[in-house]
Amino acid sequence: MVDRWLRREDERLLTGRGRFVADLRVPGCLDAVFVRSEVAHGTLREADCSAAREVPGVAGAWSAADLPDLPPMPDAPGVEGREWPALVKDRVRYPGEALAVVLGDDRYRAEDGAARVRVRVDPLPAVVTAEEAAGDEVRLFEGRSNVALRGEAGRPIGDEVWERAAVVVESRYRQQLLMPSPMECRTILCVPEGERLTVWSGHQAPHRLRHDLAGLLDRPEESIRVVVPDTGGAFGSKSAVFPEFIAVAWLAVRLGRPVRWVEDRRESLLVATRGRGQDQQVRLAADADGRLLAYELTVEADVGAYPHLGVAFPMQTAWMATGPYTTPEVHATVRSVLTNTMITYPYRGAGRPEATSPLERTMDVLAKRLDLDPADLRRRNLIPPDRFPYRTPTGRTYDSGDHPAALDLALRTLGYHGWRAEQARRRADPAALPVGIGLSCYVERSGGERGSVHDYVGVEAGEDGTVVARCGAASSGQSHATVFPALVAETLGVEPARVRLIEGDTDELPGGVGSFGSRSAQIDGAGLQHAATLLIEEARERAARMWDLPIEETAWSDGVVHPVRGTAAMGLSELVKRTGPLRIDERYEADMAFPFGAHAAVVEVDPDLGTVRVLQIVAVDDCGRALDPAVVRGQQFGSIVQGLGQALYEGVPFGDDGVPLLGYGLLDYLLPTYAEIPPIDLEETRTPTPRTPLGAKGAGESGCIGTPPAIVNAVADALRLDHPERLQMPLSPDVVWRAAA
């Protein structure tokens, strides 16, 4: 396409002109607010909200008892038996979870009457990690088992593949829980209009949203319309419908009356979805040669208190176990566990950092082992070019790649001897604070599973020159407003400014799959840019029949229908006025691809305070065709850094009752800022997939997955670690101090 395009909703944003949920007004809304349990675990025996309804300003306020029929979250795999409430009826499973709401003629008043609700909860013993969970003695519901599914990818590798390799490495990981946290928290406003229910929320999924809201509403799909307005951001958390929404949805309808909650920082901190949480077990092969032989992954997967849509993610840990490798035997095997955490969800690569993460880590460890350069030994075990489409013992079928190339990339641009030499360096100066490298290759999934890799897409041209792009995608902020027009426009040759993108509005389109996954320009774009070879083929059509002339003797230029030979031209607008309007819905089926590449990162390490300054990171990442070469650098940007709050600073504690220990917010829960942000090289290779015309792959999640490893493993090798044991993200001072005393 272009090597930069303005982003067009910079201006409004930057501008304060952006449309939020909390921005919209709506004559006689009331504000929700949640009054929640201050234990992980416990038996409610009072919610009493009498007082409540007595403050000025308060609308109505409700427990459990007071909503009979309120219904529970969706079924979901693993639901059976383990019913997740809107609000807690009986059990408190996890802090914060929604004891009653309260709604006022505005938050204040609302929050005025939050606190005046009475609550008592009995505390029961908790459990916040996977480890503790799994062996039942503390259940979280009565009867049932802890563990909520189990899975496997591969399979087992027999006794005599570890006994004939000349190594064996083994370790143990732990993936933390972290917070996904936007810069938007979850919002959501429902105004009931007639026999109408208009839905506002930051969401990723608008069409999903709809489907939840219409089942657990009791109505028909067509009667909800769910708009996404401006969103601040999502990285996975804002894909489901929770329980607040449920409770807000439910008393709109059932008071006629606008409702809205807007979640806030310290309830998102405490309630809002988790990501990563994996407990995991390694064992590594290879022969003297360094040829890796077999690769065996076991995951206990902290999925929080109920089993909804996350429980089955650990799955993708599993299946992309393999990485970037020819190992010949891999297998993976999966726990999902129930904890007194609130739920575990996708966020920012959805298991293939953790799947990445322990490979990774254990390549560095058996290098040492085996007394190879770490790049040598990925280098002699990367899946060659002539080997795809490569499928792996773990059953994904890779589809394109050069991942020596990207390799190699990384290191050139890491000066990668230079640091060797450096380090060699310093380690024969006693004064010196020693340097390490760390390297990650990796191989990431987008676009979705197959069932979801698919959307609707519409190209429809105006008798005012103007065209209209329709798709199902949801932007949180990858600039979809851009990029889409851009490639719309391309592809039929007219101008970017003439090209509206239409998303995000479930009245726009009969259905859709939303943003999440690295999907949109996979699967939007390429279905965007196939309508818009249809309407050309649609025009070519309508013109060949008046001007009396086989298709075959039209083309398309610039915009414009025209006879292959003549001077007779028509443009879109005058094509429309003279033949009817022009429009091109289609529901565009792809397939996933498998973006992958190359991370390096050096850092300096004080061993007698713990501290680690990262000196450079090195992102090569390959994601096919780069529609917008600018904003794929944003996005993996802003992907590296968030890995670099994984590896480094950031995770939720908790105390020994299991309430998360973060009653001072960010001060608590540490994200990296500008002054954190060490040098980042961003580079590429380009392996356009086969498997659509347009041959994009995902872009959004490369830094999540190949940064955490890489800084870990430079920390690793700055303080010449034999085991990996020894460092657990997020590498704090007191980490990095105790692995090197």
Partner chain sequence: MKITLSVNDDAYPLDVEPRRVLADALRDDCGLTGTHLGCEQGVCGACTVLVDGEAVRSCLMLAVQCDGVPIRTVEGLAGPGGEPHPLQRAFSAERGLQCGFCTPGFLMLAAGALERDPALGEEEVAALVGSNLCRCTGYEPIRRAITRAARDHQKGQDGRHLSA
The other form holds:
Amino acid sequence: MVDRWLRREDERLLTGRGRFVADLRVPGCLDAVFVRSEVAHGTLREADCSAAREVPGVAGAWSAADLPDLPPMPDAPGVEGREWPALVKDRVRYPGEALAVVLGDDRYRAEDGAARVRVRVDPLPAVVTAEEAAGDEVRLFEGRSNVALRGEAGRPIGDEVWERAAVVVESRYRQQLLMPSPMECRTILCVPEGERLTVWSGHQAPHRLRHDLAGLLDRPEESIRVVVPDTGGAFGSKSAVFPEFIAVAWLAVRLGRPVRWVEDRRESLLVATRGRGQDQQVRLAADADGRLLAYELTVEADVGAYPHLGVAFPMQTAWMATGPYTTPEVHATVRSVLTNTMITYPYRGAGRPEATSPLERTMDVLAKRLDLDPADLRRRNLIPPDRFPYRTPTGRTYDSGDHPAALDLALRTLGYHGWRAEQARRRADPAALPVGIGLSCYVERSGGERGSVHDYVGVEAGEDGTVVARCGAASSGQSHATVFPALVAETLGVEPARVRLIEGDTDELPGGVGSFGSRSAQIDGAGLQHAATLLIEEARERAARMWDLPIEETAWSDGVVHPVRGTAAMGLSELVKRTGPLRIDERYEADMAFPFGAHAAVVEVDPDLGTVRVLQIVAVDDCGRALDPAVVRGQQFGSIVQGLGQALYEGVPFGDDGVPLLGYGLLDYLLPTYAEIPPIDLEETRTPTPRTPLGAKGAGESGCIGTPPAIVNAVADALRLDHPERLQMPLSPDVVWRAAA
Amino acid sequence: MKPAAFDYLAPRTVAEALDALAAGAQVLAGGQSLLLEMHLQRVHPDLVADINRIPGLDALTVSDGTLTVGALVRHRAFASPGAVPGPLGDLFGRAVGYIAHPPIRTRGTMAGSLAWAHPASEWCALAVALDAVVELRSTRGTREVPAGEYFRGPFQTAREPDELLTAVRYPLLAPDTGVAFTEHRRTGFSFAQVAVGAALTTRDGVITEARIGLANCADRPLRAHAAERALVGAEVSSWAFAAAGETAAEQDAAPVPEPYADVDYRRQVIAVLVARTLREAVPV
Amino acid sequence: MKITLSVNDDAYPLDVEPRRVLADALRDDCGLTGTHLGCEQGVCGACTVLVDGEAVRSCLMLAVQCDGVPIRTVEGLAGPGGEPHPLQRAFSAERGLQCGFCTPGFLMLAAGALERDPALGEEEVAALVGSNLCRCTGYEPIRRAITRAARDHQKGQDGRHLSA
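Switching from the form predicted on its own: structure of the form predicted in complex with its partner chain?
Next comes the full complex, this chain leading.
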């Protein structure tokens, strides 16, 4: 029978048989609801749960005072001493921070109880921008500066470089806070059974979660099983342990009962991790021919109330500041500053959009200053293909790339010259709405930083002829269950249907790292290919022994080992039956890789209203070898739409009291809807990474990186802005109208 | 995000519903705003009276030049061509596409929008522009309130807590009336930053009557009286419409700032949108 | 309150509080967890089900409002013999889902529209896709899937005997 489902995930997800954490039926399970601070910064005076405990259906209610042994969040290296309690002890530092937890027979009862918890928080002045917070007039931690981290990449640039440059462009940009907003918010279900604790969570890194929980609960890792069932998107926001997770796990163990927390959208918009959050200042110098001489990037990052998780992430921006150009001198400095918001943390792109956007926007300003076509200016400076591996002044060694090819393909696909002609035509017609064309070239980093660019991989042949692949990744929509078996099957030369994948269950895997930083295809994929190759080698060795031949006299094809000469042949099933279990377990390590590409956007602007209509987006992305081109295109497309969201719609406005003005949830935080989707043309170039035999680089973050500056540049171009600093994302109509005025 | 507990009644007659309201019930009609607010626990009634099972309230009738919209007529009804005759139906048909999206329009009701009185509501703006009359019934009797006196502020109306908004009546628009409706918003899901409905009649190129309704241009729906006065007697021209836009923005509107739309920007949008809507409304 | 929910032609006698929203009754009381809650604000549409043939947000209806009214959820979308609905096939074929969390809502939204009007036009499809949120796909594959299903649905009706 012909398989009617293109992905293995599809049948269950399309028939209502997906299993997300909220779907799991566990007898006697209690639902957790958190009582949250309505002020951004304040002193906790009272959190009295006694009335809540009297509410029918409430199993218990606790404030920090009721749980003196409740462990705080684990310390991040280098930023010790600023404790993040799981429940507020004395100081509220971000709006929505949990003051108490109520467990009920269901969410309704637990919310009834939460409504009866009496809390009083005396407000303190709140600081929500890095600039406000950096002065330390308002301190989040007494006796400690709000500046939690300073770092730099590259060497300081001498004054003479700026002085002798033909042109120096200076500008400031804001990379606004964004909510990752997976359709399923965060989830955790903890089921204690005897000495064991089973934790179900929609999560990107089950082994990391197990490790953290074991440390927090002071028990051996082996006593905890973390299972990742279907996960409703993540985009970086589900890779850590969170204060709520600690309270839930701790209470489940203490009560000996299953406890679940399913974050709802209202609390998510208050307390889910947010992405971006940087104020940036740049200087870009070029000679009269448009050759870049120097680039300086200064980042002031608002990292939220506790420095534990996202504090070092702005360094990613610093390391990637060079971008795709041969700029000889690049220097980036970073200050991470604590602010009264939930923490900033990786969100799809994680540091690279923040590196690409200021550089690409400034490139367009420079082109205008030099009276050069922005495409020409880029072409003059892109790293040529023969310069790889290319070591950047900010410490990265790019593996491979053909940037000029990507840019040329993007321009061709867009019909660049045609749009320039249309632009000229409209400029001559006073009744026509202006159009603008924006470009953006980017380099991404995928796989992770040194020390984390590894994962557990395994391949096992069964007596029944099936093959089990195992890896430490965890899918939240990226089709691992389809793509990885296909890759293993291809390597072994067997039917894909014979291979199945096990991931996302710590009991089933000797170890694992997870899925983040666009690492799964690049690391786990290459690792699975490697493990399958080792399995072939092992099969040949066993067969050679059996047939009493030297191993060179054996060969492998189409899932069968056979002698180079002769007709004997043995499939995996028979081999296992005759020689015993055949299983490869490996820790596979590779190096980071650098996907790249070029994006282009055409917009039409209504200057009277400030509305931006995107007429076309072209994305040329290069992720090396694509394991499943259709899956990669799906990632590209979705990522571009998230990039569109950053450029035009999404943002977190604050009231004077430091509380985000998102009271109506997704009616206030505007994710792109279908009505906003422009025609999007996807193209690709394929430059494999030489760092693995597979050649795959990460895919999926490209749109968040490449698209926003292309759109903003297009709007600046439409409005013919000489210095588009007033265009700060999101380009809401009021922002565009003001810039056009 | 769950509603707090309440008692529930599903009256089968208006009289039963009025008794429930007299006992303090909150009316549940389409429920598309009410349930959201109950989830957010901004509204927590002790008693909810679900009027969806009362026969007859879903009637949409025309007689003697008056359209009567019953309390249970869903938004979607106005998307059907011919549901409401003439230019009034045309105007409603243009406006209804801006109200949320199809699943919400399936449940939500026009009368419910008027009862809820969100400042950005399209229907509320049209009600004041079109001289609608709101029928309010209680155990104490029935009264009719002109839309112009009905809206008192954001989510505030002349309706007493024990009154049921049983119907809205609109005078039909003359067949030669031109109509238009435009809305400015950030995405397909956001509320209107500004919405404008207009109805124009002209004779020999001179404007004889103008009605302009403004949504989200103040703390309540507005009729742009000053702009209308400036138009009547004027010749149809882009200049007249632009001037009317300026007048509506500067004299009629009282914009409230919100994220992504401060007062200056709101006035700009009002001026532009009113002018554009009027241009589109010129009868052909 | 005692009510009977009639879901996918099965009767579920329930005793629910009036405040219980339909989505929770379906998920927790009927055990039909294919209907997902993504926002509980009527915005995202992941909880969309058919009530009396109409697509509604099941987070914005009370279970007690649906006593005795026929309800269809994603679990009831396939044919009686388990044959996938054209929409289910089309969503897979057009890669209209990634994480799959929002998918049941889109399926039911489109199913209701297709049943009312099998010849859905471009504008109607656009309005449908624009009714719900998806954070993975960027919507275009969902639009293609619904368009394809409408085509297949019609073909299926015209030439059911031809299809094997």
